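Take a look at this single chain, the form predicted on its own, given in structure tokens.
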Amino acid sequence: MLIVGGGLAAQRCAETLRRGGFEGRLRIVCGEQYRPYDRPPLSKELLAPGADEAFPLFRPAAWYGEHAVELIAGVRASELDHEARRVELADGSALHFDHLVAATGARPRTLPDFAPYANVSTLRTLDDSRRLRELLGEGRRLVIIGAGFIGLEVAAAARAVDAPVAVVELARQPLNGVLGAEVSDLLVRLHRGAGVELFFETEVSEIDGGERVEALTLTNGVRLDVDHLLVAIGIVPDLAWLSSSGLPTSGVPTDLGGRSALPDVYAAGDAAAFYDPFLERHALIGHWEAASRQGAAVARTILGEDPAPAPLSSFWSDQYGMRIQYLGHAALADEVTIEGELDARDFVAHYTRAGQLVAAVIVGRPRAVPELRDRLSYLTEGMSV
């Protein structure tokens, strides 16, 4: 068994093997040179000053032994040879497997513009966490390029330790396709209520600065210092390993228990294009909780079980104390209406199509969340609105 990458759709699925009685040779390769750990904390927690740097790390160090998982941690996957069953590694060596899981996530997206700048990062992993931790505890202005839900959580990270933040979107609000014109509105007033200047509908349209960005110039004239600049838009899956292979590298489609096109090659999480039953097309979602589901859907499959419903669509958002709970397919919504205060940070958005809910918003009410699920647990089950 060789699962291909060290995040939480790999962890998931080693445990469920394990826990499932799969007793044969199981190996995780890892392409930085961590343990599997936890992702969403980098945008959020561990951007703090003293944050406990071991926090994201899904297992201690002796779980990988208790369990026989071997870690082979530093070294990225290069290439697979799905007809000699074999994945070659960037260090020239090579793994058999009888099973390949393909999860090895996605990586950011970048703007060529700005590759030569010293000064200029993504955020995905440890490292680039921990980097952008000790920029923000000296003080230092930092732009964002994206109003996604990284470029906001780092923003809100940054505030909180009083750095001075600038973010530059194209679109005219943030998040709006996602979460609708009332709620982007709310975002928007938080942000600017916690000091981050927000400037949209524009781009870059000039760079000044040598080996490092010193000041950007927009589309609508402003020009912005620049200490450091983050680019947060979005992420692609990071497959490029699979690109001779036959099997796509913008996702591996799969069905509801992982497998691909190629024979006991299977995928899980930001690498993986699962079949979606209710859009009936093959959806790729980048999503903690559906990498979660898929990692353990696919050693279910491994394992000869049936695979467990498909899951909702869900994710968090953490800004300013506030978490965004976000459930379902806002984007087919006709209507949004909203239950509660925006303001007072305790309301439900329910969208809906036609009068049916397709996706709902919490904000301050944790409670109504497991009514919601079962609300919208029609999504997973292949029926029309």
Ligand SMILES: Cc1cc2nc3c(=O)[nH]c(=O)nc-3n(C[C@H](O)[C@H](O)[C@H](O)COP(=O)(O)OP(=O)(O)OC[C@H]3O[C@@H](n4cnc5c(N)ncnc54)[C@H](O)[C@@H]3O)c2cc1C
Given for the second form:
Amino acid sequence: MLIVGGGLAAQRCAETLRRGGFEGRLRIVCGEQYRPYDRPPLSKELLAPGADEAFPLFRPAAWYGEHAVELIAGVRASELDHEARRVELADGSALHFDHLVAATGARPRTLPDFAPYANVSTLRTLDDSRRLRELLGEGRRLVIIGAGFIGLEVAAAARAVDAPVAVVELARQPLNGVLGAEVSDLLVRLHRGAGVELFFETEVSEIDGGERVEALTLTNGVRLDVDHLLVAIGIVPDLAWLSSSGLPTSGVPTDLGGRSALPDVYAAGDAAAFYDPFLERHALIGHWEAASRQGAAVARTILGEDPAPAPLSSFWSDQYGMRIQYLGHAALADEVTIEGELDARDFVAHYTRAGQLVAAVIVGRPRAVPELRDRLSYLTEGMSV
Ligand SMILES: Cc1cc2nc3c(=O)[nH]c(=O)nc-3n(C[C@H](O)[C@H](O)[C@H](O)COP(=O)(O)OP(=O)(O)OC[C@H]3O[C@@H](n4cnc5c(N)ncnc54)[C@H](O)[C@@H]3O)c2cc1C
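Let me have the form predicted together with the ligand next, following on from the form predicted on its own.
Complete assembly follows, chain above in first position.
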């Protein structure tokens, strides 16, 4: 059993295999030098001052020995030779497999115009997060390109240490408007109220600087001084190692059990495009719950167990001490109704399509989550609106 990629999906897959009685050899090849760790804290609590020693590892080192999980850390897979049932690694070695799981996650999208500059970064790894925390602690002026969840969480973390921050977004609203005008406007009010400069419907037209970006001019004419620039404009599956395998590198399409088109090759997590029975297509998700459940789903398939139901699309975000929980497919909605008080941070936003609930955003009401999950569970089955 060979799992390539040592993140959440890989960890869940290994744990579920061992718990289910899998007794074969089990190896995880992990591109980073660390044992599998959790990413959501990287843009949240790990950016707070004093988080220097925090390390969000899933399991202590001893767990891997106790469960006979061999970790090969700090080396990336470079190629799959499916016919030979072999994965080549960047250090020139190769590993054979009977079953292979592609769980290499995603990498941040970048902007080629910023490639030459030294003070530009993205946020995906623990090392990225640590570097960013240092910069924020020094009070550097941060400009963030992209008002998605990661951009907004970093903006909130920057304001928590009084670092000046501006966010530049091409769309009209944060999160691409997916959560509707009411919730988007609340986010805008929160961030502006905390001192974040937010610019929508604009992009960078001019970059000033030599080795470092010194200032940016936006298409709306605004000029921003820059100490550090964070590009947070989404992710793409990290699948270059599959380029000669015949599998698409834009996300490995799988069935509900995580099987790819190649025999004995599975995929899970941000690298996978699991079949969504509700949307009736393969879908890249890019969120925690899906990666966890897909890792477990692949293990169940290998163990010969029935597939679990497809995960409900969901994510959460923490900004200014406010937890935002999201369930379902808000993009399908034709109406949004708010129950509760937006500005009191105590509400449920119901997203409906022809009167039927298709998504919900929950803030300050964690006890509403199980019931809403229940009402939305039909989205994990093969019914279409
Ligand atoms: C900063 C941040 C905050 C987030 N916050 C939230 C949140 O609040 N809520 C939410 O739902 N989701 C959140 N997410 C998303 C969530 O963390 C991911 O969906 C999840 O980590 C995906 O797990 P994965 O195992 O597929 O990929 P990853 O966790 O990315 O793990 C993949 C691993 O594979 C390694 N790898 C890549 N290529 C190779 C190779 N060729 N060979 C070997 N190893 C390789 C990578 O280095 C990495 O260690 C956040 C993500 C980030 C980055």
